[in-house]
Amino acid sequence: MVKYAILVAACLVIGGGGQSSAQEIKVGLTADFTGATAAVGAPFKLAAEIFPDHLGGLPVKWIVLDDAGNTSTTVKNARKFVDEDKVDIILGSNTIPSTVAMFGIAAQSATPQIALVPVDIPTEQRAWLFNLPQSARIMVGAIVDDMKSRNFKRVAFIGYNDGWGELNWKNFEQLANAGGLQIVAKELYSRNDTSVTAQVLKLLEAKPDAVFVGASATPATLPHLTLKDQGFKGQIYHTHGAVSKPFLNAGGKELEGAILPTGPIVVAASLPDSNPIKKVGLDFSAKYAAKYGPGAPNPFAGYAWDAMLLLEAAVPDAAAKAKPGTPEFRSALRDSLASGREVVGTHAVYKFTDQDRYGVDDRSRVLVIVKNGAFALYK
């Protein structure tokens, strides 16, 4: 009865006025607003609350649930979504285990799903499955080239005992020893440990050029700070996982000259004026900044409005052939999707198509280094 009544607190519904309408399109977005992971899905939340209330010329009515870290409410929401609500597509969410679990509902049901964080996606369930964010092997591969360049020879990698961690351990492992990069060590963490000493000083007797941090948000900071405390004076690398507000306050002044790879809009305002994701990440910057305060977007915000760019741009195709609420609008919505379409937004040029459900290339990272406690454009 608690967690009902949790999840019915923290239910939004976001245009439409609450009252349906036989050409209102429905949209059902579930992320962590709150739990361990909230610092990267309650952006989501920020995002969907300066979403537009129509899309393509229809009226659209978000629907926004809490998963509160726990993945079996996010098959609840998602089971509400196409059960009870009968959106057109679901969003979401923010971790891979709850982005994965909600794989069978939305190929059962027939319902597109936008992913908005890196997953593999089965070829079996691909029909009804997009992945929006850049896939860890392009933003791995930035901080690998930019190892090379810098003659890094002894590289190292510590990082999450998770699916994030293995994702990204086995995009590094794969991408360094393709590249000539000696990886001397390896090592793990929970993401609620409170000490990684001694894994740290097993990567330090291994004497390393560079180390890689596969983690995210908060608990990133751990292994850096160890490392800073035990006297490492190499180049420390962090995955787009931890590129966050909350990342810099927690490791302060220690995270200076660290690098990581993310999405354009985090440095918006210092592309040259010739990129065509500075207008859109600058145009997101100005409404959030309205809504929020000044300051430059979340990046994980930026992977929501992203998603309802997509929507905006596909709506209308989908609305030629049918009329929302029906599974020949779901299908047609699914088909404008990966149309192959050119999409720009505040992360990427998207463009897929019915062979590539990731659609995004190298337009859609950068590397930003800590300086001066923010984020700013290193290549």
Second form
Amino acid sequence: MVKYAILVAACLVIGGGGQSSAQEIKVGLTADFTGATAAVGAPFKLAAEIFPDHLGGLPVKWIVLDDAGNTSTTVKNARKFVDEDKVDIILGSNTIPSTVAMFGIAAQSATPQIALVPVDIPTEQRAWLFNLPQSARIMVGAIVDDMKSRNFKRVAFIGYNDGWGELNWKNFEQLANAGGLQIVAKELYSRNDTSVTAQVLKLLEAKPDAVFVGASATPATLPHLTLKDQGFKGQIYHTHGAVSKPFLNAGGKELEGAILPTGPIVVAASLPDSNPIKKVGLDFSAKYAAKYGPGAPNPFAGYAWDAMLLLEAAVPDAAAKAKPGTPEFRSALRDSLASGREVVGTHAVYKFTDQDRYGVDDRSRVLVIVKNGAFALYK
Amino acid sequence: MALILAQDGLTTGIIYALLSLSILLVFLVTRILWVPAGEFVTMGALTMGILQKNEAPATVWLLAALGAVTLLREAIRSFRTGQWSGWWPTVAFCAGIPAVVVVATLKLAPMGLPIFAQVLLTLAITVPMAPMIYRSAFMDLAGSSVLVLLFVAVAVHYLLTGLGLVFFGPDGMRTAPFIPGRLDIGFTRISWHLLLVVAVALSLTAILFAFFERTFWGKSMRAVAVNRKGARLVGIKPETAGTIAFSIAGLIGCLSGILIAPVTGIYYDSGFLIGLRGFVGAVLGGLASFPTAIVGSIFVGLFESYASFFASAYKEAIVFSLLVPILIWRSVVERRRSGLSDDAE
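Which structure goes with the form predicted in complex with its partner chain, now that we have seen the form predicted alone?
The complete assembly is shown below, putting the previous chain first.
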């Protein structure tokens, strides 16, 4: 027992000693690089591999761990970050349950956390948390605005019977009702369904002017193709979760004309020069293309990149106040992130304050339209 | 409207019917509940999808690996029993087929094959896996209880699903339609695809019927299904019957996948729910009767289609709660017959 205690004490001394001598910032990133949700998480890793090794003049050590689609692994990784690595900030994860599971660890250890998936931050845990991606409300809002501007009266919804469908439906219902649109039908289906003909027939019975598909990636194409197959001529909208290559591949030319909200990075090249996001987006695209070959970077990779940019902007202030690896540095970093400074990312112009931990506004969304098998700027 | 729903239900119902056929066949001959039936659907569909991208699907390597495992397994078996007679067909099957298929796939896949050749290649890659799985995972357990066989089947299901994620990734695929469009017949428009599905299902059923009624091997398999020991006594090897049953099941599963892939996106984990509906159909037939299983599965498909129309949010619950009345009805019927059909197991 005594021997054990000495061993632990020795480890702590050595560990502590190692830390005080290093002037480097440690950042922990955890997300699903494998497992069922890897489509969203793996791009974070791709972005992390082209992260710079210095931020704000200080060397930085990126510790990147895989959640493997498992919330308990996320918790284990986050514990390792704060207990063993003594990181200065945690980034992650890419699913809502995993991200929420990390809240307590961030708060307990007084480590700032930047969520890379839209989450609801409880007021009592707001101190250490930042939500980086656009909320579903902002994205769905863009769709409802477009529906209003084109004088659609009757609109319909078909979406997943799970969390993602529910989130989109709730926001759509509220915003459409507030905007004076009439929701004439709501149908649900599951990601694994082999047919939605029945639901689509029911939608068509209600004669909508436009249909919003509350789904993501490949399964989002099923209602779209069925609608077209049954002769629907109106406008079809999708969520920002559908903006991906597999979606375009699976839908083929029937997708032409579909409208989706997304972050500006997807169409960075077509943005007007006056838009500050254009430059940052193109810069990231170039770095991404240099490593992974030509083609627009994945929008999810953009979120990880933006977290890095936010850090880069926040580090100098914090470094002036304390040394990395100390509790003082972590709290200085938190204050610096929440200082109300505008940081231009690939998805948004971020501005976090002590009151607002969802630092994005309407500049963080664009509508894209599927044109010639690719996403093009719609407006 | 009702007619379109019926068409939709019929298309999926026939796929479920094919699967229930394969589940029933495997169960009757080997007493294994063929849980991975759905995995062959996804493997067929996704292998086809990758071939359409003019790439070589990674499933060929699974075939090669399975071939190697099976060969090893057979070698151990022969070594233990000291029986090496009939070893050459085994080598040809476990090493020859994968070798030919791997070479053919790597050569042919990038050339952009016509759709019919893609189907053949997909079948060549996927179908042999089923008998290999039987020979390496199940054959030595032939005498075990249905429960043990079920455990192994579930393990194989998870293994194949996991490998599916590795091979195909989390994103689904949808293949190009064989014949797009619909045929106008006056009061409604029938999709060409439905007609194709019906044609394939009918010819497959006819071939199976002829196989079981007319051929020596078909009759032997029926004998094994009726009585394993009796069949062995008259010189029929239950192992061979099992291998044939699995081959047919693999063929049916893979064909179903190829048939369903153009109408819907298939993901690496789609198979289970599709297979499960085939099970509901097979259970309707009391896991004993082919015609009832077929009718039952088509009924499940139609029921599902109408259920999603009237209450899309509860569709899944409605379809699977079909099992409750079926099981009650079966238990009543079985009790009445229990004196007759008390099979010594």
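Positions refer to the first chain, counted from 1. Because the structure is predicted, anything quoted here is derived from the model rather than measured.
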**Study point:** residue 368 grouped with residue 244 as one rigid part between these two forms
**Key:** yes
